[in-house]
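In structure tokens, one chain follows: the form predicted alone.
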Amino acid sequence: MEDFEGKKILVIQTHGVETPTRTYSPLFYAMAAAAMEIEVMVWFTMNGTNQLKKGEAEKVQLVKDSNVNLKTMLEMAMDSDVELRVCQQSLELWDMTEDDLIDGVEIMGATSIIELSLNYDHVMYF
């Protein structure tokens, strides 16, 4: 297998709780990359921001009768050392503050995404 040491992937998530089937894949791919020992960050912006609001991720269940919901996926991602970041300006669009966010999410300004995109090896957009 190829050596991925030092590689970094940025995953940009723009879909939120209103489109549940589009919330899982970015986290699944991020965890897969982390398992390959690749540094991974998921950047939540636009509608993706709303899935980070306390109490919202628990409501999103992709597979009926499964005990895995979006909250479980977010927790699994963080347990896999996937960094979760949210755009400050997107928080304002959703009338959210830092207190509204689930634990473990860092807020970054909009210009950060430009710098991150230029410094990561690959960018995936959902």
Contents of the next structure:
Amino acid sequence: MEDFEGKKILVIQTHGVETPTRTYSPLFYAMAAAAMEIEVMVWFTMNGTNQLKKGEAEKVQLVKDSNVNLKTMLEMAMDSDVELRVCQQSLELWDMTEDDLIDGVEIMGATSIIELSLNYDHVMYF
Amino acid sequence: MAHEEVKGCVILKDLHYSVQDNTWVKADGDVVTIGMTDIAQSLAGPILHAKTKSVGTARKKGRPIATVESGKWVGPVKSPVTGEIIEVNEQLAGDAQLINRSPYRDGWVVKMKASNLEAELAEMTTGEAAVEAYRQKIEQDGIACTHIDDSDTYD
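Swap state to the form predicted together with its partner chain from the form predicted alone:
Now the complete complex, all chains and molecules, led by this one.
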């Protein structure tokens, strides 16, 4: 396997709990990148923001009877050193504040996403 | 080979384990064979792809020697030792589920020439201590191992 150490990928997730089949894959790709020693950040914006509201992700389970739900996916991603960030302006869209967010997620503004996307080696947009 | 089973999970007593990372090591001089434990393969589920780092890659302890993915999990296999990869299990490229069927034999991941083996082996667990460490982990995390068809059996 090629060595990708030092590369950086930004994953932008715009889909939320109302579309479960669009929630897992971006996190899975992010974890794969982290396993390959790629620095990876997932940026939640638009509807993606509602995944991060306390109590919501637990309700999203793709595979029946599985012990994995969206909350465990988010936790596995963070355990894999995937950084999770949320758009400040999108929080207001969903009437959310910092207190509504699950632990481990940082808030960033729009200018930060522009800076990040220019400084990362690759951006994956979902 | 002496072994013990805890909740269906096989632990071979003559291997050294990095319990936290679920890897095992078998040393032959300063050359070590490294693989995933039975618990690791069970937690991952049927493995779809296993990509190893290339021969010649230098690794410090804790850094990935391979990336493994199943339908429900993807993650690194972290090196339990410091050294250089001298051989990779080429069979895994075409049959990653070899890790599921034979985690301690044919499903080994890489061989490394270790550079700090004595000290790093001393940090791992082996024998009865390994069985007890895994027993605690299995009970604490509520793990029960499962095996796919044609998995190895142990006498």
